[in-house]
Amino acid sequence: MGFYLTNGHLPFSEPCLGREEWEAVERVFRRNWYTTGPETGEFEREFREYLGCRCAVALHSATAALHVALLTLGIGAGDEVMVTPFTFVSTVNTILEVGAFPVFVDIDENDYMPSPEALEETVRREFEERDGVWYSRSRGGKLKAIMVVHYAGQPAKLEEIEALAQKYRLAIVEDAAHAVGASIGKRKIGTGQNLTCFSFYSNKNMTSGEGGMVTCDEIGWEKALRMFSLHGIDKEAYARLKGSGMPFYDVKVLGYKYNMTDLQGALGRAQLKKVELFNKKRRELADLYTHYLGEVEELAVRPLRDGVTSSRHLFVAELLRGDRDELLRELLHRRIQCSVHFRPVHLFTYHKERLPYKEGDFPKAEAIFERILSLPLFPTMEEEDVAYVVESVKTVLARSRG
């Protein structure tokens, strides 16, 4: 029996927790330590063997992740990132947070990212080369930074953004929030020598409550990271009081507090065990999606690019006529609770009003965001939920059509 049939209403996401889980957290009373200690050491440690990586260091959330990427990258004040508008806004904000100035990049209409053209593009436009360093035109800051989202599971072309970054000597922060167990080939995002940085907020694939990761191969950084998520200190506390026994440590960089803490990497560690089969049962449920909407006339979904694996974090649909605001209501009204991914960043009131950007600056990601929704996705749901959500979608679109 399916979720909607079971409980009267399907939520657009819902956690897969059990006894594992319950498990893993009475392990951590057990042992009565709570903060950052050996549950979070064997998540990163676990992490890192799932991916293949070298470095993994385990935070409070994806957010923490970006902005401790950013840190550690050195990018401040009088330094500047490219980013899609069209992502969640804390991906946006963290640039912000460290003192840098997100240049905007719209969107290619086919999978809802920028695409390398449109990336070498803007550099050629806004900025110039001195001295082997792209100073922008109008402000003056120097071209740092690409920050690569993989928007709804989907991986982004990073092949040939890596060799665009290489090109112009940029380096490149991934925002992966939405692809644990994605991949481009062979290779798992995650891997690599970019910084890439994961969540595991309640709706994602897996789930540690709130939580995330960052990632990479460059054994170097991870020393960086590690001190900005904790205030700077060159210790942690588990380590100061667990291990050596002393309790001495030294302030080295202006730090956060960014730790995750043994609850969340408890149930990180339960979580990965099962993402590879929660991901199998995501993308089943999109080929339903996928197959049943290929019926519909006024809805396109777009279709993934070859030689990609998506973690299937999203399941979006693109209204071509009618009022999607409308739709939205309606399937509400018949408890299917959808959602939007996104709204482009330089819409929001705050942004507007310091960023140099105005509405129409970004036409397909403004166009797409009036035209899309993200139906109900989650591993629990069965083939009668989809079917539920197709239905229903007909039924509106049908009386839509009069």
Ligand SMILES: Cc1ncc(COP(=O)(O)O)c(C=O)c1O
Contents of the next structure:
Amino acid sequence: MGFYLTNGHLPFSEPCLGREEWEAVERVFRRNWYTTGPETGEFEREFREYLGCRCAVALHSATAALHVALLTLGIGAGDEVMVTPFTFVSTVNTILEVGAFPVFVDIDENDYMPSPEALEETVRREFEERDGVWYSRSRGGKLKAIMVVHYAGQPAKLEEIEALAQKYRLAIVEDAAHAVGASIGKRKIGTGQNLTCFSFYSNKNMTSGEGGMVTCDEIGWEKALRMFSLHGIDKEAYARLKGSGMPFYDVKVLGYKYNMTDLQGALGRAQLKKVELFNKKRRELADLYTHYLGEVEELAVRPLRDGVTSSRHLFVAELLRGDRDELLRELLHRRIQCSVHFRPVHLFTYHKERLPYKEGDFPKAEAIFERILSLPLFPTMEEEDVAYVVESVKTVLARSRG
Ligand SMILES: Cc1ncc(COP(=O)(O)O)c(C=O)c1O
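Alongside the form predicted on its own that was just displayed, please also present the structure of the form predicted together with this ligand.
Everything in the complex follows now, all chains and molecules, and the chain you saw is the first one.
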């Protein structure tokens, strides 16, 4: 059993930091430079090398990354962005933050993401073309982009969605908060023509405490990404203060305070060296869950699509019969903490009031939300822990069967 069980609790997720991270933070203390600086710069360089992309900008979260990605594309008031409602709230909030409208598209039950067909159907149903621009029939807004969420670490059908984006002249922003290290064939998520946003929040596949990265191949976007993430200033503080130039700067756009600190950058560098190992362990544990849970008739685990490598950020199972909340409660009694990803965004109080959607509008996302649970999964878990979770699930379900 893992050490956490001896503490009486199996967490849903746990950060895996060690001596290397400790030493990395010490390095920052010795240098006595804490905000954006050499560690962040090296982290960006190493992340670029890891993915094989041309541009990487480190930020304080994936939420910040999504926000500056939309700003860099010039998306704002009067624009519309297609997105799944089956995501973390911040994916959608960044669209609202820039003043654009989120056009929700329901998910496919097989991978919990909108299919390319559903995306195209939505364009055709809700928009009409005038002079090469797709305008909303009901709101008049211009369709500008698709926000693609790689749910649970499985890549979305990116190539098909890219073909669609080209056909309708749309940009793509990828929410890869779950997907560091995921790939489609040999293509790593975060490479290619889109702006891709990663998260290094504490429960993610690699962490810098809080943190995020936006990547792209379009070098022309880098300056805007950096400006929007530091008050709209045209130079970074480190370059300004440590450089030889005069201490003046200009503000070119309305920007935000989204830059990554060197403490985060140092942690990120240490974690990046381990992320492939972490993901390998996640895959092994997920395969074990899949194997054991195959015998449980009340549960379904959707298989990954052929040709993709998931980063296995989450292990999601669907309860086909019975009360999911009761199962969550019973597992908690057995000191197993699970989670649910996600409550569809249109069901939140704020979004219900602000957006013209109502319960029942996205039946697949709503039905799946009622059935799913994310089981504990993190690299320092052991095989016995998976066995303990599976045995507990089986016991609870057998009891409710009567
Ligand atoms: C799908 C998705 N997008 C975005 C985010 C936001 O990430 P961050 O906490 O780094 O802003 C999360 C965080 O859990 C997420 O799950």
